[in-house]
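The form predicted on its own is given below as one chain in structure tokens.
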Amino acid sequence: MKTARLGETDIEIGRLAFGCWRFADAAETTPHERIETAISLGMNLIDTADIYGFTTPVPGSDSDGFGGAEVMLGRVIKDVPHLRSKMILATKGGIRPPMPYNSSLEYLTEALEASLRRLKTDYIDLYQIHRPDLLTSFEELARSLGYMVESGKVRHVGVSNFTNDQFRALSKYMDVPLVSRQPQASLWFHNPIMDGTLDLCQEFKAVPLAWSPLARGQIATGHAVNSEDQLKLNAVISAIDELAQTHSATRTQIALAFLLHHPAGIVPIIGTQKPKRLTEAAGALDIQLSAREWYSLLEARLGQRMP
């Protein structure tokens, strides 16, 4: 699989991630089987969260399912050792009901061992806030993300969903570099496109992970998740159809080879639980889009020619 640098450090990932949202979900294949395939696949970048899984009890994890997500690959890491030298592990923390966010230094510092001890594992590649917390200060927060660094437990900081301004602000705190930033993305969710999040990334050479690159699978299956949106999906979804003859692709392939095309270097968190899946999507690797076909999947979500 074609790779990417995580920031400015020599860590190499692939162009397609693999997301573990729905980790503790997913019944029809093992952990297992969905980690190996996707490492094969080239998806060596395995992204979680301490709060994923949450409302899925899982064995091991709180009553509420907390952690879940993170006690069952750190099952898979601790079955299939070998595993762990292969991925890029991500997790994320900052997120506990009902607070709803916290990203004092105590409560990082808590929730960091937490995720070790779930994992399975001496060190996280890369530890991302993943929402900002309001009542945290960026020069509290800075100094978290620097311990977690110095003491070796992680060796990379990033953030998730948050603002421009919000990553400017802590980025002036920090000692050490934000290598990744994490917002929603994708053809149907263009605002970061259009709203400078993809120029920040470039700025501060931090590499943009997607989450929901289908927009919750409303482009694979064409569907809108609210009923006045259906009309506005409708011209999308014929803009990536007709690629996708063009290409001989699927509309998952289009959409991600659209996200894939942007200079800021996207790597798009793919979310599905079923290897087949996974496998169709890694497809979207060998599409080129032309600059022209590029725009008028934009100029259909936009509905209106570029000015």
Ligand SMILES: NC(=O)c1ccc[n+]([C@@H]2O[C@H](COP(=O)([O-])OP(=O)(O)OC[C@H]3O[C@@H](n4cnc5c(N)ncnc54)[C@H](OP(=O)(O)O)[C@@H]3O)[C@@H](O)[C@H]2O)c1
Second form
Amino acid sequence: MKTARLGETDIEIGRLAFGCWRFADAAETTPHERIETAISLGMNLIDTADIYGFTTPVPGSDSDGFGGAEVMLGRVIKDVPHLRSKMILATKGGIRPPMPYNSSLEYLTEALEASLRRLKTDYIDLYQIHRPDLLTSFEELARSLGYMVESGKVRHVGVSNFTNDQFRALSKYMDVPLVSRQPQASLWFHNPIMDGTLDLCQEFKAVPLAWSPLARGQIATGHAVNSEDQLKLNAVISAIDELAQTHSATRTQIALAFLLHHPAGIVPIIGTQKPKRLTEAAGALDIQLSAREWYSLLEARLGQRMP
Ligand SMILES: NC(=O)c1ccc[n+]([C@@H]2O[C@H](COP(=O)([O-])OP(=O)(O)OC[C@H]3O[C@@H](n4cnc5c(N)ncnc54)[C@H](OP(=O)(O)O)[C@@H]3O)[C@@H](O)[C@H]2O)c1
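Switch from the form predicted on its own to the form predicted together with the named molecule and give that structure.
After this comes the whole thing, all chains and molecules, with the earlier chain placed first.
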């Protein structure tokens, strides 16, 4: 697998990552199988969050759902210890229902300890703030993230779903760099390409980890979640399918190749829980789109030619 760096660190990550949002809900294959497949394909960055699994209590654990995906990943780490050293383990905290967001020093300190316990590890490679807490100052958040790194329990820190202004404001107070951002990004949810998110990633040398790179599967299936989007989605799908034919590739592969082609070095977080589809996703790395093809895809999404 082609690799990238986690920000300006010496940590090498695959150009595709594996996501655990749906980890606790997928029953067709074992968690071991999915993690082993992802790692064998070079998807060594494993992205999870304490909130993942929230609606699915994990049998045999005291998790009421919250922390469920971490519990399951922790079992894999305990049962197959050699996998831990092959993983760049990334988790997130800061959402704790019924509170929408909490990034206070007190809360994050507890949240990190709980994640470590569930994941059965004594360090996390990348701790990310899941969503910005509008009631915690950037100064306090920077202090919390700094303590995490100082304690040795976290190697690096990043943020998810922060606006550009929030990223800049937080950066101003940080003693350690923010090595990653995690925006929703796909050919369907294309805002990060246009709104400065990816530009700021290049400026700050933070790796963009793209969540829902297939727009929660909508690009793969061609079915829009909101029926009023269907016509626009159809236009995107037909542009993708045309290129899929040219490159003898699948729709998923072209959609991922579109993200991979951007100079910010986007690392799509692959969401499927099916080993076969993970292998299909890895095939995206062999596709080289031309600049004209890349712009054609973007133009199909915009519904107009570039100005
Ligand atoms: N930071 C955040 O706020 C945030 C939010 C959401 C997600 N994330 C991260 O991003 C990761 C990916 O998100 P996502 O799951 O929405 O990603 P996605 O890749 O956009 O969507 C994956 C979904 O599409 C389905 N799918 C249907 N046909 C498919 C095909 N041919 N190929 C591949 N998938 C197909 C998958 O089902 P099958 O499993 O049945 O294949 C799965 O339900 C998450 O696991 C999480 O780590 C972060």
